[in-house]
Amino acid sequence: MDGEELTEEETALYDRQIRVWGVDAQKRLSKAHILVSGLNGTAVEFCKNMVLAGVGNLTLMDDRPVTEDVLQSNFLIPPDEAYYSGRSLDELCCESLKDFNPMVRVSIEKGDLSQFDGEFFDKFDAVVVSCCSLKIKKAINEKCRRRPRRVALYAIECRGSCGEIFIDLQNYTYIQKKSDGTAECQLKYPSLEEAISIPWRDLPRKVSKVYFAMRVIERFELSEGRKPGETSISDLPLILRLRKELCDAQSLSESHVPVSLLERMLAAGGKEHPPVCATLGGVLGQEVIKAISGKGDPLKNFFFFDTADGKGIIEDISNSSTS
């Protein structure tokens, strides 16, 4: 691979992982620049994993203040009000992450990501978004897709005991290991807009119920102008009415969106379960490393996790032109 060689210090520090994915993969990772907008529990777990893996640059965006819900799932911030009072999440997390690996350049970017123009995204290899509405996620996804160089988009959502990761690698080429050697493979990913616009009746027969529940709650938040976490169990009657409307329109049985699942998601409010965050953050870190290195079969294009059954489920939700 062209580019600067790893220093002796980097080679020594990353020796174990170099033995797993090779020097070239580590060099690609050490040159990569990742943007994380929205520092929820899953995003924080992901940031920790990427810093320990040796990503070159990590930029954080989240100027929200610290709350009790944040402290429950963000292990980077000590529960000492004297320490975090008056400081933003990105400032606090940046300070802590630098201690994990001084060789990684961790910085913060102020502002509203949805208001940045397309050129802002050109310096990043991957963008991870959370803590924002579906409308904003779709807008950022489209900005990434319009760039001359591929900018991968990862959208994460954690609602209590359930979580979801969406991945858009656009047109992606990678090396797949086979029994008789290796082969170059290509995948075409749909945008978030394209993926969630696929009629429910056209989806695989056993799509995770978490997928449908996420879409129902998202639609409710969109119609009410709310952000994730602002919806609660008191909204259940209205959400059940919306569930019926959507299922009727999509010719789908309401049993695909169980009331018990919606109740669990809504009861959490803005709270996250740390074990779910750790699971999603681990999967997300693994997928970003695979995408940057070009090694390993990438996940396409949704990952769901529910503590009720402890299963992680991968779903390829694509139309015929992108499958």
Given for the second form:
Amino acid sequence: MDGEELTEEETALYDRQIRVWGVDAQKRLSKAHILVSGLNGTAVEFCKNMVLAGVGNLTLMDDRPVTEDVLQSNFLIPPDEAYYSGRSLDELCCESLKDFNPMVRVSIEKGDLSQFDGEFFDKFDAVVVSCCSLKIKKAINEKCRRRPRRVALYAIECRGSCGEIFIDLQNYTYIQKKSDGTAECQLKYPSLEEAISIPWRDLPRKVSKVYFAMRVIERFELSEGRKPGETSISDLPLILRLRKELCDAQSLSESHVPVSLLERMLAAGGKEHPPVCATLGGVLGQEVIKAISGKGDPLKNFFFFDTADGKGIIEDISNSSTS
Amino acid sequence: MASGSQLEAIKGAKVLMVGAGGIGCELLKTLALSGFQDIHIIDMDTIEVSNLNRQFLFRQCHVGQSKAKVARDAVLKFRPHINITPYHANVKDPEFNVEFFKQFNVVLNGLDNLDARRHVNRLCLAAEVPLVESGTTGFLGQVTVHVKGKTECYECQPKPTPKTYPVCTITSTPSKFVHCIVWAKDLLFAKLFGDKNQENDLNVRSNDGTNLTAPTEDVFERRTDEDPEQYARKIYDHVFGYNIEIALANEETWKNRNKPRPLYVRDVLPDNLIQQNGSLENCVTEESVVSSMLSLGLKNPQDIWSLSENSRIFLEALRLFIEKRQKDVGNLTFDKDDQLAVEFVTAAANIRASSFGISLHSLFEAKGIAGNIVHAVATTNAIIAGLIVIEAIKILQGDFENCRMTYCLEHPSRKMLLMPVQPFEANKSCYVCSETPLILEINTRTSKLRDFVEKIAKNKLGMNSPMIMHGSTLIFEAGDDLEEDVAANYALNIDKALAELPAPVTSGTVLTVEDLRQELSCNINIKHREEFDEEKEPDGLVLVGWIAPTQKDTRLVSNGESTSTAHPAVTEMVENSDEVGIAPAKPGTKRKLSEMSEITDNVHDITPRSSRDVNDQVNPQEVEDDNDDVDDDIVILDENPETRKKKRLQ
Ligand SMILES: [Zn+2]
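Alt. form predicted in complex with the partner chain, vs. the form predicted on its own above:
Below, the chain from earlier opens the complete complex, with every other chain and molecule after it.
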């Protein structure tokens, strides 16, 4: 790759990871700009991973105040009221992350991302969204898709002992390494809207149940006008009613969205399970690094993790994948 | 957040973490966030710059400080009210005995070497404390659970041993770059800058082992008045020119091989280039690192230097050692963090590679091979730490049924990037967790008691302070606190052949080897054997009886912040991988044992060079897929009862 060489300082700091992904990938990373909107535990894990990896710029957006729920999965903020009161989550996280790696520029942006002009997104290579409704996720996704240069979108959701990552790389071409050489590989990603609109009957066989459970809760929150995390186990009766409606409409047996799974996802309310955040934030970090560096096979287009069975599953939920 | 019953188990737990490195930092953070209140952490290391890309609890200003202590302080900032007890110490220290281990509900390993892993495994078995073991290499990682009486122990599967190369491959017939690195590092570098009393196979030998060059005066000895540049050129011409000519004389060797090309300074470097070497005095200030790259203006460690650049680096580095590092010469061992040493070894390996028609490598690559450098990224460590905590919580709840070994893959296997597998049962022939005797084939007439202590008791069996008994006679014990007369007696016998000991060890003898600290004892049946195959059995001994179980193992091998569990296919791959070490020419060789064990210590960290290969070879047999319970993961969208039948994968 053209461009400046890494500095001696960078070479020393990133030595061990350059041995994993190479100098070119490291240079691309150092030029990349990532936006993270919504700083839940998984997003914070992700931010840490990107700052350590040496991404060029990281912009944070989350003007919520610090709450107990926030603190319990956040390792960037000391639980000292005198320190955090009156300050927003993004300011506090920014301050702490800057300290992790002086070579990364960490900044904050104020405002409502879903209301921003499309041009705002042009400077980013990837946008990570969490802590917002399905409607807002879709709106941001559409804005990213309409930009002349690809702005990748990642949406994360962590509910109790389960987590989900949605990825939209639009049209992504990369060189795939194979045992017998290399091959150009083209992937066409659907938008979030397109992906979740695919009739359940048309989905590949054996799709993770977490997918359906996430959709049911998401629809519930949308109809109630809530943000993720504002739903709890007390909402279960209403959610079960919605489950029946959706399953009937999609001709899917309700047993594919087990009550026990919904219960596990709702039990903790707004509190995240830190091991799930660490795992999900790690997988997300790896995916963003892959997409930016053009190295490695990117995941298409959903990832699910469930502590109950310990599986981390990739599902391709797109029209091209239906059979 | 953890559920109610989980929180209860977490809050009451006392856990021991071994290692505060890549996995350790992530693990300590995730444990603290998950609600753990009482965490003890042992790590003997101090913080280095190359740790900072992933060990996120550390900052530049912490370089040189104790990892365990700095990690504690960093975590207390966001969880001020929990107890974290750091130990800046080696987990193998006697204070961490069985009693110490017994106070914990679970032990979590985030270690970077096989030796310590084996030690912790034994203490966990003796103290009956469950162990969660982990490791990562690049994008690969794994978490395994070991509970005495319920699962296999960490050592039930034989661990891949470091690759060693026959001496003749290194000294005479290199065919891979790694052979050149071993030659440059363990022979040439050691000869020029190391302890002069060490045995060294640098000079070319003929097949019968006699020294062909046998110089009347030692060319490597620099006369006090000798000009450093003249000396450097003399060494160059000797090792890359003269020695190659000598080797070429042995025509038998080259019948089926490409002949190497002798290289002399006068051919490689035109006069004007040689001159340039002398003019750089002012580039090296007192403060700055002594570097031949710096003084020659070669900046990028990723560049592959030409033969002439390598030659200039070689001459310049040698000159700088003599002029700027005089006090180190004579007692250096190769250190990957010694810039000048890395430059010298890179250049020497490349010149040799050039001579033998092997492709050249950059300093960055050469440093990785010579220093067995771990490939490590933060993301994999974070994932693995999350998985460790999930297993630890299950153990604390007594939910052993649901414990899993989990692999973090680079390429998904059956849609899985994180792949859980049911833990294996204990290997009934494991000498660590069962009482199976071992059989040792060894030449009892030429092998010394020292060989047995170092190679078998310490290296193969992983004991720290072994005690060796012949029936009821104690023939050896390790330790600093022995009575003088006892120690003198051992010293008297240590260099005797096994068959010549006061209580002779011959075919049919049963030796008992014991490590009291590890509470481990095993019996070894001795079988005398005269001949060993230098290529296949370079150690000159064969230890058998420790049979891999018949079940197919699915484990990945990784290193560094890492584990070394064996997957048959991977083991093979690792054995083919470019690890560094030299085997003695034959059992009777005079190479010092201390030197040998040092070489193997360097290479416990085994890195699969190609992670893709590893994944491709993973063919799990016991991957959990379709469970029989109703609430499984398998969604069948079709209502047709025939297709509804669960499909068994394999
Ligand atoms: Zn065992």
